[in-house]
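Only one chain is shown below, in structure tokens, and it's the form predicted on its own.
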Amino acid sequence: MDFTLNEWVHMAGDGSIAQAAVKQQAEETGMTEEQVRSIMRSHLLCMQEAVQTGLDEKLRSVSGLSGGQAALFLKRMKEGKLLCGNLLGKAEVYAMATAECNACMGKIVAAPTAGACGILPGAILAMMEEKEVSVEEAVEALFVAAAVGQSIATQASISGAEGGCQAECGSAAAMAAAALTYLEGGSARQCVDAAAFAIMNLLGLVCDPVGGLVEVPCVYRNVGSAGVAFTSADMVLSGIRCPIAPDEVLLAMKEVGDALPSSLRETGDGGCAACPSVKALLKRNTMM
């Protein structure tokens, strides 16, 4: 598959992303629509399951980086002070306990990355706890997401080695706005235009893993991508169309990318990566 985010939309005409993401995923494998679904429910399985890892309080990484923060975020959220509600922080939590699963070895989805992990998943199981929505349902938003990704990946890129972190989170956060606008029920056009904003929102978005593991910023950039992926749906569900087209978010995206130092893209070598004393605590970690 390599279309357009346009090209999606006409595809769905009166119907859904999702039912032409279904229909053209089962052409090109040969397996039938239902046998496409099933995957996707054990996608969805596999989510959920990277969550309750990553919840664990006990949970460390290697380098000492990540683990256990995921247990202190869902404990303030059970107290009732998160200031973002439960609907939104519960995609938060789960964001940073998928990104501290894959930071300490456990299977998750990368959803379009494994530096991004987090981002789509947490956003669909706090939908199908706070809103009620079904298997079936989240099932349809993974397909509007997977439309959305791969558009993204064709036309622009989704490694932060070739484009920075908006190739990562960025296209995290705009694929699980389409799903978030989706399950509200919005139309195909109106979910590649959540999709263009969250992108908007974090254009020029830099990859500077401090060394070189997707632990710092990675994992708090997942959560604060969530956020991005909400407000983002909230505004084509209020009406608000993106002033420009989607796909010529994705193109400028792709120039944004290019234009990015070496330094900036994966190598470790500036931004958070170069910051004193981070490198600090590296030394001071390998050394325990």
Given for the second form:
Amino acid sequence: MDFTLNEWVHMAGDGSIAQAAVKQQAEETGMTEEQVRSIMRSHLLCMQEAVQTGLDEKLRSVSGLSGGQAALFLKRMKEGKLLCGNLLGKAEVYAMATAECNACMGKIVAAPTAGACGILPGAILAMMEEKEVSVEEAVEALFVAAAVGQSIATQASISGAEGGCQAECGSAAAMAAAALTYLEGGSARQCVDAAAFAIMNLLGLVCDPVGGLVEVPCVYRNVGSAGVAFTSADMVLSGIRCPIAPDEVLLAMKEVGDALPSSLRETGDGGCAACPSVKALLKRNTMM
Amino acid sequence: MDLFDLIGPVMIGPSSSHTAGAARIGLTARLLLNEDVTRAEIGFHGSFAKTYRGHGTDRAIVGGLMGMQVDDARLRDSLSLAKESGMDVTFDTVNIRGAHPNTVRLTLTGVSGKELTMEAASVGGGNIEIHKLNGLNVDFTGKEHTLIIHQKDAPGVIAAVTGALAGQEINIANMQVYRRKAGADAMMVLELDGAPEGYVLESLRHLKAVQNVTFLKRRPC
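Having seen the form predicted on its own, please provide the structure of the form predicted together with its partner chain.
Whole complex next, starting from this chain.
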């Protein structure tokens, strides 16, 4: 069964979206709740490994367009010089490391897609290291994210080819915003409000991969979208309510995605992909 | 929608459609051939043709042909592993009229000399569709238990096959029948709710007019 954001809030009742999501997944697959949690635990482990792979300074993608950048970012963070500070800074470094691991054919967890795979792990793993979030809390937060992702996938889209990057990095930022809100003790209502704020901030974002590859600008957008997730969570945790019904924001995203021309939906024909310097960049770096 | 389709699958990057889906196509072809591949001609169409190197689509397909799953780290090195194992691989770009932009055409030869041709598309999120098998148009995903029967078009073959499944109390979820022309080469693709025992598959192989029986188990993820 698929649920809207509003339905997830109602299902949470006095409990959390995490509990409702675990229960739902167990019922639908015939597994026990513990089995369902254990799959998510192994996904969390895979996220941690992907970050480590992505932080290798010698890492390079097949095209040569990415790899090794997260290592530079990490170095500055370790020097204590990031303007974003340690929490958001670490989330952004880890988001980039995961996205670079993906670009370099490393093992990742699609969240919700491979192209946007850095945002959610970046947010969750930074919270574990900087805010002493436990493995079990992190696993619950991932279920909150998955529930939000389901509402987006079924009411809008999580595919760049269908809805542009708002559907990939936008969806991932919304999932991460809800997860962060949950970890900070926010209510179910606040979790979905945070998701809606994230989508609002990334509404209309186009999918314009240079050379059709999941590298430029995808890797950099994973970083920025992690920032949007934290900002959105901070707003709702301050008591700011989303003035538009969250599910309506998802429907708006669908409408905007449908209105995007095909050149801005993962064809590699428009936006960044169509910039004049791209030709030289690809010639220099790739075998294409 | 399964929550582990939103957080998951665990896969080798960079693209669920161009890498994970491609590996699944290769693996499905290997399972359909049902023996080790010694020679593979791989023709990329559309977006696959444009970006297959950068996305590692070539490595993913070859890794799949060697039996690797979407999360197998060896996918990255599959081209050299294939070379070492003596698999002869060629890549080409092809233009298939009306095909999905992420389509690949495979022409395979197995260790026993057995041949298989297949056209398949990666349709997003790592999901795949098989559109052509040994020259016949088909339409299945490999996500469910799938029974593929290659037969001579003749009366009673369908009844015999479905009867054998009924005897095992296996429910047919979906069934398609294809033929080149009346009385010629034909194929049945059945998606099943349960997996038939080995002896049932063996008995199907002995049915009159049946030339080949292949069973693909439900994909675990």
